[in-house]
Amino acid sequence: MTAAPESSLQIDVFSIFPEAIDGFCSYGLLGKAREAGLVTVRVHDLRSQAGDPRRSVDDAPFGGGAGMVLLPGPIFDAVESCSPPRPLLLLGPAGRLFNQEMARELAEQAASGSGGFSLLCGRYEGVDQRVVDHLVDGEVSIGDYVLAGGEAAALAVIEAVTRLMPGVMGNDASLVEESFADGLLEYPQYTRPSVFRGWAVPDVLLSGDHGKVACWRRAQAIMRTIEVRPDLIEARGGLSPDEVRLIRQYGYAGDLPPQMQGP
């Protein structure tokens, strides 16, 4: 007898382009997922709902101006015709920026009992204003930069997501340890041969004293951070006295402006 899945979630998204994000999620860690009962990923095709028989889901701006515009009709019916998990968020520049905190958040939603999310792929130079107004329930955006389409910031949404569900990552320790999840980046990672082209790998790793790799760890995790992405250091109100010194102890000689001490 199979045992049950330890929590589901569910994801619906729409898109002109159904086979993007189907074939992504049918891989790796995700596609695992699917199979095992853990993620739905329903996709709906928005040219599905087209009244036309050309299957138009665009139209010319109002006013005049370069480029198209997704219809609401499509939109509408596409959405309304299946009842997706809520909330329905639509891929845009306006939006929430996307990082690992909204990833944790839509995952808890989803695991206390939401059941999931709907993510709308907007295209060519937006969809109808009266679908931000009266059909999504926000937006949301991967970064300040432009794509041609939301699909490939869907992917990132649902990668990021899925992998914070329990059983999804097989060693769920790896969410503990992983880049953002205590607002630093992931120390460094190394693996055989413990010596290549004459680089070596830390002799810490190799003594087998757990407790010293974890010092180790940590120090690399903060120095990392205060090197690349000092604005997380902020974040994350400084660092506290006992990490001040750790990093000290690891060879840590640079400077500490006052942003980046805590209390």
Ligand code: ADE
Given for the second form:
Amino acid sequence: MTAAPESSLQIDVFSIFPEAIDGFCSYGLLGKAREAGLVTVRVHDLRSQAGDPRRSVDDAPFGGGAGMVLLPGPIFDAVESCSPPRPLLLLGPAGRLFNQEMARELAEQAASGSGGFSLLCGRYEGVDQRVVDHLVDGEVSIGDYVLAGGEAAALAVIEAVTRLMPGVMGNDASLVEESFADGLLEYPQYTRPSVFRGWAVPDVLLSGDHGKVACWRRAQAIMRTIEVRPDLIEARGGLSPDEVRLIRQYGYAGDLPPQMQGP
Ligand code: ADE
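Structure of the form predicted together with ligand ADE (previous: the form predicted on its own):
Up next: the whole complex, starting with the chain shown before.
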């Protein structure tokens, strides 16, 4: 018999497309984590709680307007019939913006005893406000755009949190080095062949000099972040004098506005 994992993550998902959630969570890293008992994903079909033969889960909005609104009844019944792990988060475009910090918070809470969290996938034009006011603990958005429903967003949250759970990633060092771990994007990666269609891998990566490789990677991570996501540099309080020296040494000739330079 295999020993139970130290901390496991339980995620309950409420959706009208349960097969889509369950199917996605059966592949790759999530599938392996489920098999290993590191994560349990339970998917609840909101339609199973519908009160009519047509299994309706939505109706027209009071006051008029386009589209349909998810009924409160099936949602309250589905949640109350299984006491899912809290927090219960509604996926919707009006929520708190999901990011790596929130993924870490959810993973840490689960590892330190909350057990997990639950996700409610919104649909159509919205969810009856009484669900927001009296059932869920918060609302989460994965970006400033509107999806047809919360399922794709729920999958993004599930995958981002699961991979942070102890034991899920084979190599925990990749969690330390990856994008956002230090408020920076990740450095570029290369693999075989060393020359592909005439494009060669940077020499330093073939040099075997681990110190030089580390400096090059750090410089690349900083320069990439300056170019693509300068907001991340500002959010981490700018660059240190050593970091500025490093990227200059690696040929960065661009301007560095004051907000990109640390105190
Ligand atoms: N549902 C619709 N749009 C969404 C978004 N941006 N994030 C989360 N859930 C959503």
